[in-house]
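Given next, in structure tokens, is a single chain: the form predicted alone.
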Amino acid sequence: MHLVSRARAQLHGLPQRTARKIRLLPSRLRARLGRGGDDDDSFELHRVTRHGAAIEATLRALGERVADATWSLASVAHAPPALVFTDVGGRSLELRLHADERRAYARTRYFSLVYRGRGELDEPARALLDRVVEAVRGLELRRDAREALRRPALTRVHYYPSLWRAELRPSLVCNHQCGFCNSVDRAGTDNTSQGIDDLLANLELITRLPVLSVAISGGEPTLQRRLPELIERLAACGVSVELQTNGMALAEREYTTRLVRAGLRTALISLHSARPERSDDAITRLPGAWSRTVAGIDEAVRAGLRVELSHVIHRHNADETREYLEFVRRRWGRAALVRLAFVAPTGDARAQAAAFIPRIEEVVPHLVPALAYARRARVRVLMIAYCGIPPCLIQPEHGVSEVARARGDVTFSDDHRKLPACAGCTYERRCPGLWTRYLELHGDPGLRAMT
């Protein structure tokens, strides 16, 4: 969270165009926004996109159709696109289309459809679901209400009120495979994000809010075409703008010399592995992705922005962290900062989990050296907090944590557990513990608190 101090540091007087920015927002968000920078609650602004009215047109004269005297068509929804029915005593019933392979009441050629409801399945309520699948069977047939069900519906900015930033996702495709990367169900419809074109249309959602910084992430961001056009809209608002990239597009002098232009400030870079054929073949799983991703490094150092190498532990490297660091060193020195994080259960490692996640106990014995090491050489890291290890499992190098660096109480989401050994703990208040998932694999790794 060493974001959180230095945002607070620049907003210790909120100048006049934040101040004057908060009082043009809606009611519902002042209120949230009124809790002030110590509120870790972060939520989502949406607006429907272009595409949205049409395909909200589509679904709703599919529902009409499909809807007889025991259900009526109630709403639609653009994300998933997904039909609610109710009946007459007022139960709810919602069919949800998928574009993902996952647990459905039935698929078609392009889609699997999932319903949520209370209680059993009646015949009526079947009935109904039997309706819409072969609606929408029939509706696949034409290209061009397929490819409008399986578009874009909402443009979506992602806000962290206590690092007054703002997160945009381009898109979720990417030219690396990572097996544990953490953009959620890449595949589903429910997760496709909106573009630049809809993001550059909808700039307001971010311009009226009180923003410091923007993230663009991903996915790639690079591979959309209009990207240095965002940032430079970005930048024009006054904004830091950051890069979450693979970086092997700025292995392009040229491609990073524009980039910087239009005002990119920092860049962070994936890079996860000191081993090329290892992070080529068991990581990013394309040839020649280390060497343009390390090319692409240079030359963001080169260019003057602020580096920040994300480096994910699990399965496939955490036997050389060491090594990672020691390479961080030789070539780029103080000029980049390693944000070491720990592979979390989410996005493609949720269904991988074994695969990808290994005990915090293996890992451990080539960790603490390896940031020993790096505070004897000077290397610059941080172990990142939500997505990290808690800084009692890398003592004595727990320094190195977010968790040890926070200011101030941090709320974290409910997909985290502490157990009872935290109580006490001096950070209690700020340390989010472990992922449920993870708990639920491995177990215990020796949480206890620290005083």
Ligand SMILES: C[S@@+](CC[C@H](N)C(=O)[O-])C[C@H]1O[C@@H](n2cnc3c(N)ncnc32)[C@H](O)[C@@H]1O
The other form holds:
Amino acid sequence: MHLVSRARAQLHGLPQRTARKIRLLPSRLRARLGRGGDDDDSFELHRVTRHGAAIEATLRALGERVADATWSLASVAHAPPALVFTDVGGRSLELRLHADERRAYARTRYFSLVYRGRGELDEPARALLDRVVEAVRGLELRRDAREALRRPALTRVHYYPSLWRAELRPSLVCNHQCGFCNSVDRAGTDNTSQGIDDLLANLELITRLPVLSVAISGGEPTLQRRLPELIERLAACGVSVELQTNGMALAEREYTTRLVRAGLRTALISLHSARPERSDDAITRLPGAWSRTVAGIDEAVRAGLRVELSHVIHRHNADETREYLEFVRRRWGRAALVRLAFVAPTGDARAQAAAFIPRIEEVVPHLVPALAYARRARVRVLMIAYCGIPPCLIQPEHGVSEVARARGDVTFSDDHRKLPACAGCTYERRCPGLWTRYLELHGDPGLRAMT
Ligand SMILES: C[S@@+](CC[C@H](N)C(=O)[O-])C[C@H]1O[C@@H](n2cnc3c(N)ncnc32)[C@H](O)[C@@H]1O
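Form predicted alone done, so how does the form predicted in complex with this ligand look?
Once more the chain from above appears, this time first in line as the rest of the complex follows.
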């Protein structure tokens, strides 16, 4: 199917206002929309980088070499690099090159090769896979060729039409080592991050979208030398720029001033504990990091940025929410908004769920009194919807939930689930429920309809 008509078909079934916004896109960009991401209502826009073009040429040559009378090369993909073959009967077989993957069909020195296809592998299919494995082994002997296969192949932009918002991850490199990080999947492929140079070269992917705000996340974006330039170019297009950061770099006054002059308006700064040793030893695993982050928040407030603190409740801090909120009040008063999340079972947290994801029933006895304190002391707190705890579980303090504050219906994705007990809830059309993965891990924490 032609790309534009496929994009149109993808629009089918979306809420009307979302589809209308996407139709505003120039057809050249609309054609690159790919459904996916965290949220039903999100799309990925991508453009093949120059590394991607080289990866494609290498894979094509390899695929054509191993094709035979039964299997012909149908297409190649970039991230992860993959070859798709079809046989004379229309069967398809895809072989992906991952960096490290347990379910691999075969391993070469540098790649795990994973196949996808329907049914049992018959002899011709197995022979084809074996030829690909051998060809990859030959290819990776050359250092330039194997490194080329691991470079970022796509510049990706995540687009949330209903929020008029885009998210960028210029790199997944980070100087913190949070074990629960939802962006890093140490078992995943190397080929998923973007380069800031590629982003800057393809900025119209973002600026031609109907967006009002752009979040720059990562990885740690302040490690990118060209970050001020990225902020400046986005701000010059009239979008509001938010930086998601661990805040350490902001401790340098000159740097923060530079970002503000470039046009930065909001900093969402991760601070997961009020206890320096706990934070450095058990959470970010970087000595001295807590003090730098706190100094960075001081500077962000001083510079007049809109400051939000990302506090992810997980196994290593679930007992200290009140202490944390008291600390925030003493240090920054109402200048900082605390965005509370409950650890999402994605990325590394998914891989090590038992170590990081507590039962919600264990968290609530600490959380609800802490929220009551915040209400009395007028600490600004928001429990986020998508990665938060549903309002029914934090009663009577459910007023802090984004779900309770949202207007209109919200579309949520397949990775969340509600239970029969949710039927008829006041928040039925705004609450995402819980991550399916959480329910599989710990079962129902007592979800119930609020009326
Ligand atoms: C992955 S970080 C990257 C940006 C930056 N390096 C930082 O430390 O904030 C982006 C945001 O996701 C949050 N986060 C990380 N892991 C999470 C998880 N498992 N569940 C929910 N939020 C998470 C962080 O606190 C931060 O606000």
